[in-house]
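In the block that follows, a single chain appears as C-alpha cells, in the form predicted on its own.
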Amino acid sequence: MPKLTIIGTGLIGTSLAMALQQAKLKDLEIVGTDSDNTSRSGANKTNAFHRVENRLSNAVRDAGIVVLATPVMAMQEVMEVIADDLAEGCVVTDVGSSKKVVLDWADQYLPRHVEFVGGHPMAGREKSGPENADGNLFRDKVYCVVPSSRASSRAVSEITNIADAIGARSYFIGVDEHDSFVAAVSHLPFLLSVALVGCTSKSPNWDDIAQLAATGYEDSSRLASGDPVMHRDICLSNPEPIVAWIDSFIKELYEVRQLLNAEPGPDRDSVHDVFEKAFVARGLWQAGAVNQAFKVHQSQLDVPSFGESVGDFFGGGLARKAIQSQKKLFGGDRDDRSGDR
C-alpha cells in the first residue's frame, strides 16, 4: 500500500491528513510523526492519520511521499536525519512559508535518489495545534508549487495532485517571487498585528485603553495570536524580503503622517484620497478583479487526480502534464528545472 508521511502533526500537518482522508482515496496509508509527544497524542485523537509513529525513521521508511510540516527552521535538521531512510524515488515536499532556504537545504542534505518539490498552501489560522485542525482548511486556497532544480515531471505532478485532492489550486511560482510576494501579503500582516499590540500594550495607559478596544482592534490584532515559533522562524528564514516590505509600509504610513501633520492643518481632499484609493483597491481584490491572469493559468492546468496517481508512487509512471502547464506559465522547456523566472 502506498505510504504518505507527514512530519509535524500541528495545525497544518494534521489538517492536511484530514483533507486527504476526506478525499476518500483508496489504498493510501497516511502516517504522521512529531518530535513533540503532546502533538502526537493530539493528532492521534483526531483520527486524521492511519497511524502516528514515535520514531522518525519508522515514519519515513518506504514512504512514497514525505511532507515536512514542521516549523521552517527545523526542516534542515529533519532533512539530515531522514536522508538515509528515504526510499529511492521518494518525493519530499514541505508546507513552509519561506522557500529559498528550504530549497537550499534540500539540495544540500537530501540524497540524489529522492526529489524535492517545494510547496506552500496559502491557508492557516491564528490557533495552532492538532486540536484546531480542519480538513476544509485548504479548500479553494492557492497552493504554491516551487520545484527544485532537479525535480522531474513525475515529482511535480504528485504534489499538484495533493493540492487537487485537498481542494486547493496549484500555482507555479519562482522561489524569489514566492518569498517576496508572501512577505507582502502574509508575513507583513502578522508583523503589523504584532506591532499594533506592542505599541498599545506598552503604553502606561494600557489598562484604560484596553477597556475601549473593540472589534476593530480585535480584527487588526488577531494575527498576533499566531504561533510564536512559526512567526519567529518565518522572520529568520526570510528576512530580506520582509525588511523590504516593512520599509515600503513605513513609507506609506509616513506619507499619511505628513498629510496629517501639514500646516496649517490636514488637507481634506488629500486625506480623503488616501482612504478612497485603499477602499477601491481592496474592493477590486475582494471581487477577484486583480486575479484574471491567475484564472487564465488555472484553466491551462491539466493534471490527473491524486486518486488516479496513488498507485504510481513506487512505479515511476506519473509522466503527467503538470510540467506542460508550467511551461505555459513560464515559457520554454523546463521539464527538469525550477519554476524561477
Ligand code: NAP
Second form
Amino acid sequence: MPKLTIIGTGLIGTSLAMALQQAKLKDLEIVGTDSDNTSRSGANKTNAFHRVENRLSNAVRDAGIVVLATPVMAMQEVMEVIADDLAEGCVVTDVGSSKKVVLDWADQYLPRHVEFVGGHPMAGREKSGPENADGNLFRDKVYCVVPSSRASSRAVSEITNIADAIGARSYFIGVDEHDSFVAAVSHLPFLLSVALVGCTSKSPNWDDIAQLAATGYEDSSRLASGDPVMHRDICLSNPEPIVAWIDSFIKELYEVRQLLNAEPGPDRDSVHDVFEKAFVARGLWQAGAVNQAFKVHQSQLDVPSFGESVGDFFGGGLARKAIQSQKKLFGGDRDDRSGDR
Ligand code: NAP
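The form predicted in complex with the named molecule is what I need now, so please give it after the form predicted on its own.
Entire complex below, previous chain first.
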C-alpha cells in the first residue's frame, strides 16, 4: 500500500492527515512522526494516522510521499537526517510558510533520486498542536505549489492531487513571488498584531487601558497569540520581503500621521479619502473582485460597467459607494505595490 509520511504532527500535519482520511483515498497508509512525545500521543488520539512512529527513519522508509510539517527552521535538519532513508522516486514536499530557504535546503540536502515540490496551504489558525487540528481546515483554501527546478510533472501532480483531495485549490507560484506576497498578507499581519500588543501592553497605564479593550482590540491582536516558535521561524526564514513590507506599512501609517498632524488641523476630505479607499479595497477583496478591478483598470473600461459586476457582490448603496470610490482609486494615483496581485 502506498505510504504517505507526515513529519511534524502539530496543527497543520494532523489537520492534513485528518483531511486525507476524510477524502477516503483508497489504499493510502498515512504515517506520522514528531520529535515531541506529547504531539505524537496527541496525534495518535485523533485517529488521523494509521500509525505514529517514534523514529524518523522508520517513518520515512518506503514512503512514496513525505510531507515536512515542522516549523520552517527545523526543516533543514530534518532533510539532512532523512536523506539516506528516502526511497527511490519519493516525492518530498513541505507546508512551510517561507519557500526560498526550504527549496535551497532541498537542493542541498535531499538525494538526487527523490524530487521536491514546495507547498504552502493558505490556511491555519493561531493555535498550534494536534489537539487543535481540523480536517476541514484546507477546504476551499488556496494551496501554493512551488516546484523545485528538477521536479517532474509526475511529482507536481502528486502534490496537486493532495491539494484536490483535501478540498484546497492548487495555486502555482514562483518562489520569490510566494515569499513576497505571503510576507504582505500573512507575515505582516501577525507582526502588526504583535506590535499592537507590544505598544499597548508596554504603556504604564496598560492595567486601565486593558479594561477598555473590546472586540476591535481582540480582532486586531488575535494573531499575536500564535505560536512564538512558528512566528520566529517565519521571520528568520523570510527577512528581506518582511522588511520591505514593514517599510511600506510604516510609510502608509506615516502618511496618515502627517495628515492628522497638519497645520492648522487635519483636512477633512483627505482624512476621509484614506478610509474610503481602504473601505473599498477591502470590500473588493472580500467580494473576490480584486482581479476584476485590475482588469478594468488595465483595459480602461467604463467604470459603470465594472460597477454593474461589482454591484452583484456589494448590493445597493454599497455598490454605488464602491463605484464612486473606484473612480478616484483608479484615477491615476494607483500605488505601484498594488501591481503585486
Ligand atoms: P505546530 O502545531 O507547532 O506543529 C509542529 C510540530 O513539529 C510540533 O509538534 C513540533 O514539536 C514538531 N517538530 C519540531 N521540530 C521537529 C523535528 N526536528 N522533527 C520532527 N518534528 C518536529 O506548528 P504548525 O502550526 O502545525 O506549523 C507547521 C508548519 O506549517 C510550519 O512550517 C508553519 O510555517 C506552517 N504553516 C502554519 C500555519 C498556521 O497557521 N499554523 C499555516 C500554514 C502553514 P515541538 O512542539 O516540540 O517543537
